[in-house]
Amino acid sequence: MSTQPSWWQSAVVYQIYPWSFQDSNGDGIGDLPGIVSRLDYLNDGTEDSLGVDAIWLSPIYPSPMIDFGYDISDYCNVDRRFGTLTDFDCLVREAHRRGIRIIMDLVLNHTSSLHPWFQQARASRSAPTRDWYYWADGRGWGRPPSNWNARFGGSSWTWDRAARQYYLHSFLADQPDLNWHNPTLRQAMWKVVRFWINRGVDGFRLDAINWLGKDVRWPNNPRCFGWRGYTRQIHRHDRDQPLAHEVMRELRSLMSAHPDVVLVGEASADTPGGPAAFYGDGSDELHTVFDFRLLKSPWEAPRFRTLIAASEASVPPGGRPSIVFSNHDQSRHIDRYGNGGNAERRARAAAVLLFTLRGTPFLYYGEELGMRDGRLRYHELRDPYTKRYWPFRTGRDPARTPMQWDASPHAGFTTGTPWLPVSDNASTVNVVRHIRTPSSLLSLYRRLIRLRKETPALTRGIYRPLQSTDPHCLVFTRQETEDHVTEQAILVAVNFSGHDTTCSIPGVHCQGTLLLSTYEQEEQGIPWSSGQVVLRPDEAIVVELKRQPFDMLADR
């Protein structure tokens, strides 16, 4: 390719929790001046430190904090929890200095019920911001407009005495859902955005963009039986509407006098086309959009071979995939990966997929670690959502323990008592124990970043799929260009299983050279030639094929 990526094409981003990454003050939450002091961990340009290139915060905006911060009362502040907006400055300053970019979290489909709109809305039928939410009269005594169920558990529909009318919440009732349909009310978002972008600020992640948009006429959605809470229903006319594409693209417009600015898109699954969906033509909505399957696949091989295709084939020319396994929302992968198997070796393995997979790999902080989901008890649980199913699921807060710095009582995260506990693998588990150990999870990460960034075939090359003769293999290439005569090629092999195993690829023999295993670092650099790959249990290999003509067999 002759043209130069743009920076969020090749770069490595960091999602940091602010409640849990580090604690300045002793107050037991985490904090903007505590992230800064973690900045050259992150990135100081010594290969010492992690060599990420962007970090995405979590929302820091003032907040109840019924749902940590998606429930936003001011777009344009940062909640004292976390410190001020010259803390803000202070971090943009400092993350910049060290080449790293930041992305803003920004929730567009709602509000906290204590922002200014909301309590300026509620108060008068006539207020100027009463448009800029959804309200309804009831269908009877007692009877919401219609049948739609909240994400959260519950009706989407709650009754305000103060505006004697019923309004719309997608999620909790803590969170009103705002009208996009109303041009003002889009203004004011914009106005949003532009503040952020002046402060400096390099993209941003956009939550549940597909709930933006209803059918204010309110009809039911139809029945989905046999199933429990929000998936019994079709979620036909409270999601998934046509508008939503049209504030992503006027949005991406906006973005026009800022071709720098990122914008990361989180869908769901189910939505119409899929979260690919949300790309536009690849130039007119979202520059890179989440794809959840295989965060949420079993450890297998066939399916990871399946979802990788899909996701290949759904994401348009202009578009980039992101590679994402663990996030705020969901148990770290190392349990989901690792149930019924070897975890930690498990986790090496997915860190070998997650930097050489084409797209824009999105790390979740600690998971470089091998940090665990927390066992929390029920008096320990902050979230909601995560009380509400308790026991029943393993909910939100396990995975948002604070970060594992040291072996101290509270893993160097605060000097005070943490908001959540801290994992009980936190005294062997820790960075300071494993910044120095050339065999720890941690240094495969920082040798598997350092990789991607010095090979042009894993930042932009192709990805091409190879058959192999074991289900459990997963074998691909990534090639600069699509022709057999290529500058630079990557073979990567990856064991599911955990037996060894020799796999074949039926009509191909390789010559290069062994860059990484996630068994033995002195193994990289020795020759390698093979029609077959050998592999140890839940081994990956990265492998740079000699400068040569070749013919692979792509599964089709």
Contents of the next structure:
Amino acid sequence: MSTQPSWWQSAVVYQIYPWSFQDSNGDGIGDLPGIVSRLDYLNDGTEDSLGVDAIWLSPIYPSPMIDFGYDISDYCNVDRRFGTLTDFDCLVREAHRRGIRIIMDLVLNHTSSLHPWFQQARASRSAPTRDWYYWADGRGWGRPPSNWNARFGGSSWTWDRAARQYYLHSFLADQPDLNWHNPTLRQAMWKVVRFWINRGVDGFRLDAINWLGKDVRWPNNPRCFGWRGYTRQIHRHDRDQPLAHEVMRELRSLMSAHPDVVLVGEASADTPGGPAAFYGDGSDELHTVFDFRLLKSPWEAPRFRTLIAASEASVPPGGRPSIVFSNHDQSRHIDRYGNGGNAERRARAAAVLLFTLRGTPFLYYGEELGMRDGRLRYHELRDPYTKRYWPFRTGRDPARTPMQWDASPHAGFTTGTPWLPVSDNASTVNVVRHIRTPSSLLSLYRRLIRLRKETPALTRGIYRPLQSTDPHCLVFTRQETEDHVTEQAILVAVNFSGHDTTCSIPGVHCQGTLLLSTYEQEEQGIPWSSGQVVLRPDEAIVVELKRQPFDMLADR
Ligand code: BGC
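Given the form predicted on its own above, produce the structure of the same protein in the form predicted in complex with beta-D-glucopyranose.
Up next: the whole complex, starting with the chain shown before.
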């Protein structure tokens, strides 16, 4: 077996929301040829491009798009809105030619209600796929089998007139849950996995995995205090069953024939043991699992410090942490972290964390520009979840507005009418403008990605928190080994406050070179001597330490 680290261990992954990246045919919806036409922006092998190593594509499968692709009606094809399988093959070819890998989104918990498997299942109790879904009788007229509430609101049970039973759906009624207890369903899904591997994909992002498996005796969930139906119960019986881990182990064992295919998991933050439970023992479940704790945290140094420590402690040896601040389900982090402070400066400091913390960074299209949440009116919303809780929750549509390529009327995204309005700030926040501006966030992302690639301590080094006298400062080192005579160590310091600060780092006495500051436009190479870090408001710095700070206090 190869001892070489796998590609994803040093990769930077870029999430593309296909609806919104680039439209090539003027229908207002992004598509695969559009993505191909923008690959050079992502990585053309030169310093002008962003330099990412992989794309995670949110679902592109045929779908009625009630949940914008997370309701799949055919696992082995491409939705005509996005193109064809031939377009997909072209994307894989063109991406690979540039050294960019492709990670497919794969929804295992549910299909669309329009999937032929479900259509067959609802038509007859003796259909071969009947047991691929969960069916149950009610507890009396109009009373579903249990009190379970769906993630997107309402009961998890819907009465099906044709089937004359209730079926289970953990999200929308249009997304019936698959029954992973059934072995033929598993085989059908593993066929899907092989189908895409044979087409050249390099990994899968596995959606909502802690929902696989239910307590099929249908006991009621205990109630608790919460702000709406779903959070008013403890989800003891409708998720987080041991079966989910069994399925992940089965999938991982299939990957023994495909050691270069990465498995990335998404699980709820409150799943028992946390999402990291899906690493298994570090070698038998997933390679990496999203940890959304930083994403959900306020912009506060003590919180970050505690959450990073918790994340570090939760990943077993053999597992690889992932770092993610934004995705298609959340408000963009420039708006979240920026709330109550200088959003642009904080986004720059967050970028430093994204690329210097230990783990595989996942960035969400447009965050490198500082794209903000779109300000949408009710009639412009598309996502049923966003509509349901509007205006009490920001919802998901604001983070899904079209990519801002240039200052033209639809930001270079489409020549037609975009499916969601382009953000107001596209005339100033766009790729064309930012790519040649050394002080732009995009330039900072490019520098950080390059720095990360050139710096083994950042790609594979260990993480060590350092004490600092200012609680608003987060200071840590990354170094290649625990060894006291190592070659390289990097110190990162982030000022989470809007004030100047001088903080001492007790015990650290060494020389270094300032490699990067979020205030400066170019690499610095300025001599730096430690003991003290002087930071401007919301500033983050990266320093290469010359002599090892081995007397430094690591309060892990
Ligand atoms: C995806 C959402 C989707 C849900 C149901 C989530 O984890 O990220 O976008 O709506 O799963 O598939």
